[in-house]
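Given as structure tokens, the chain that follows is alone and in the form predicted alone.
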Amino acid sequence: MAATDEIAVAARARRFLAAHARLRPTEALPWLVAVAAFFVFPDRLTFGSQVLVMALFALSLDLVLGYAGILTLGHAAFFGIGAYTVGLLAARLDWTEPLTGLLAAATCAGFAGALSGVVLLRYRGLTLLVLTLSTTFILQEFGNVFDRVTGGYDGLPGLSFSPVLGVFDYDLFGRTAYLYALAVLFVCFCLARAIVVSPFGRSLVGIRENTARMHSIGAPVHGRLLVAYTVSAALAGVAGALHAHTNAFVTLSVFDFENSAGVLVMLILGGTGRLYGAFWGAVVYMVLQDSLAKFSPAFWQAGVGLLLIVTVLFARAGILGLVEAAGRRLRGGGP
């Protein structure tokens, strides 16, 4: 009977993973919107590329926060490492090829994530928040101290990069930067989706929901959290590299607390643990920030803060949570 029960459980697990791995038609919507924006807003593509960069940054955070339950306020550290990797390679070594720069940024940020994760992931809650935040501050100060290399707070302005694939040169209208950022985001999203729908991804959810139970069944909790943290750091590094490629400069502001806090707000707005929440959260946050800053440069954060309060009080699952709840009501499935 025990063997029969194990076979039944395994079969249910396979069906569960297959159902979640199946692509749904609604998943095409964000990509169709992104492609349509290229044609509808040709004079806003520079801003659009920054939205895509932040969507990738938020996606990287969702892997550890939304799925693995790792609370961090220091994800900007990996974003900054990725940005400075391609910036220093271009400025000091004349390594300007974009795609290999992305790989170098992912490698450096991923290595930093693995190295720091060995220690940091042994802690939880407030301790982990403080340690991750402090790590980012330390990196920022190191960048200031070694200003002969990093440029200090002046950063690395006027960076120049080779055409993408040796063909598509960066233009003043931001067309190449937008399509380049969109293509990289799509590839990274496919990787993230493959991870979260895999047995490894479901085990991360199990760790998030009940760490003690995962320990009791023999799951290597720390090892799996470390792998997720490393992959997330690598994706954040790619986002940082894209930031440098599309802006042609890097400053120590990439390590600012506002960067870590901002991407966390994006996830809260969009909905954690959903992947696509990173898309809609980044769009809402960036568009709201841009619009309110034009209306009142000194108080735009008040508008974002008000929206965040409303979201936390009345839509804890974020924008996608509201959409999913509305869909269930329409199908007659209740709240």
The other form holds:
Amino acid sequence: MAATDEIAVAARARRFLAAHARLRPTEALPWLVAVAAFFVFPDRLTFGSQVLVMALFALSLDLVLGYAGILTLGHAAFFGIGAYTVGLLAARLDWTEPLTGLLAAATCAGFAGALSGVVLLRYRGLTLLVLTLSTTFILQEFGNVFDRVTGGYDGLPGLSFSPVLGVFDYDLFGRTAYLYALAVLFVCFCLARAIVVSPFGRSLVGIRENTARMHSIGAPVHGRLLVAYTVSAALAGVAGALHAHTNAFVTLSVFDFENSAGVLVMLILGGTGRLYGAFWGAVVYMVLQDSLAKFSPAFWQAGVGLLLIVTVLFARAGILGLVEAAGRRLRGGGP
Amino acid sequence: MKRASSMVLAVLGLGVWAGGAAGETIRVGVVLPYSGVNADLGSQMDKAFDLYVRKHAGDIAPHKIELVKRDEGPGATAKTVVTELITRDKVKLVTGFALSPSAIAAAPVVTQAKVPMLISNAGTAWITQLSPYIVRFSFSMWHQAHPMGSYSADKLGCKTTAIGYTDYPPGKDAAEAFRTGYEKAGGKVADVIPMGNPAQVPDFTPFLQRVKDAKPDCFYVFVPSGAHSAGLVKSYGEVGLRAAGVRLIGTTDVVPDNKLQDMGEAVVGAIVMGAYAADLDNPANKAFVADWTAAYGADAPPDFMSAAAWDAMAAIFHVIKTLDGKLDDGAKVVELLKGYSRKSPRGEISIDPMTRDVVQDERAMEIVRKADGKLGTKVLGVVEKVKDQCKELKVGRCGQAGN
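If the one shown is the form predicted alone, what is the structure of the form predicted together with the partner chain?
Every chain and every other molecule in the complex is listed next, the one we just looked at coming first.
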């Protein structure tokens, strides 16, 4: 009797996980849009590659903030470490191959994530917010003090990277940069997706929803948070490395508060805890910022701020939350 | 919308062409911080660009100039901004650049696109070496800080000096440049004090107390113009450095023209070295300040950044006129600017054909209380035709082979 119960429970668990892991047709949409953008806006690809880089950065934040519920204002630390890893390798050691550079950046940022996570993840809420913020400032100041190595706020200029895969060189119109960023984003998305639909991913959601209960069923909460934080840091590092590759330049402003805060705003706009929220949030934020800044170079931030206020007041779950709610209503399944 | 307006332009163009005089509309990209903490700097240059275009639009007839303005403030990546200005907006030149990192990031783009970049502020010395298409009209910190080293030792009686600077590239450059010139002239550096970062104005009291304890003759300072300089001068008075006879010397950033009137008695007697002050007595400056005051009022005078932006725009007009509006060949434009000189509000300036950096007179200026009760500047001495000393002396990165 007990045995059949267990089998039934296990089967239900598998069904639950499988339902979450199932690919939905709507998931193709962002990628179709991204590929279409390449052909529709051939003269906007440099900007496009920046959007893709920020989408990846927002995705990394979504893993910790959206899924594991770790509130951080210091994710720029890992973005910056990634950027400086490839920047310093290229400028000081002549290591200019981009793909191995990405791996090196992921390793360094992931290592930094694990190291800082051991300490930081013992805290939550406001304390954690301030601690992550200070960590980023410390890194920035560190870079300023050792400016002979890092180039300080003037940065590492004129970085030149080898062509991607030894074939595709960076062009003025940003064609290579765009496709390269898109490919890396896609691979990272697949990885992030695999993580969040796995039992490990569900346990992160469990920790976010009710930490005490996860403790009481014997889940290794700290360990899991640490793994999530490390993976997220590594992905942020890849985003930072891409940023360096596509800009051929790194400066200490990658550690700016604006960078940490900007990516948070993107994620909130798109919708936290929903993989593709990172993608749409980055697209909407960046396009809005870009067009507002052209419309009014001095006051564009007011427009972005207004949108954020509206989102927080009326669409707490972000753009994707709105879309989901609309979908439910269309299917007639309640509000 | 865009298409419609370009059609209108095309029709207009056709009309002009049919009329016999072929006028080109030259688009110029302006990259300045319009938002964020540096918006103040952007505004000082933006006003100068607009004013020049307004006053001199007739000089380049039948051609027209159109400024395409973009923000280099927080969130913008200079490389993307400049790339799009060139590839989408088809600008023939880019100018502005308040912040060195933006100019540095955009350097490879202008090299690749062969579009000249006329810098009106960004002061990191080696920027001009990053691309053969960069021409600088502003300064490097070495222009003003290095000659001040020898001047203060020889003429101002500074036997010992403490150096204080805001801890980021211009501050570090100013400190190093001053020290190099000062020690060569036989001065003795009593202390070197980094004073916080540019993002927040620190409490200057502990730094100034340290200076007071060291009892130097002079205190050489670089802080960013604006809130930092106001805070520094205030603390300088309060800590009693002035009463203790420690003379405040520094770069013009310490006493920016548009903040000077708020600084009070503590600043009187301070001596700075720089290329420009609104009070300079020369015909070009008198006319410039008069135009400026008529346009923007007497309470917001132009400063060294405005003067540099004014000169950069004047150079752009010169190029348009000389090449009859045909600016497609960026290399030709840069060639034309090498050795270019003009009677600027800063006095006679020129572009060094070797380095494409500005050559200008540096003036030692004392802050005085004028007859009308306002604070102003009095020129004590002039160091003529100063080149960027970082490149002349081949210091650090400036010594590396550039373009």
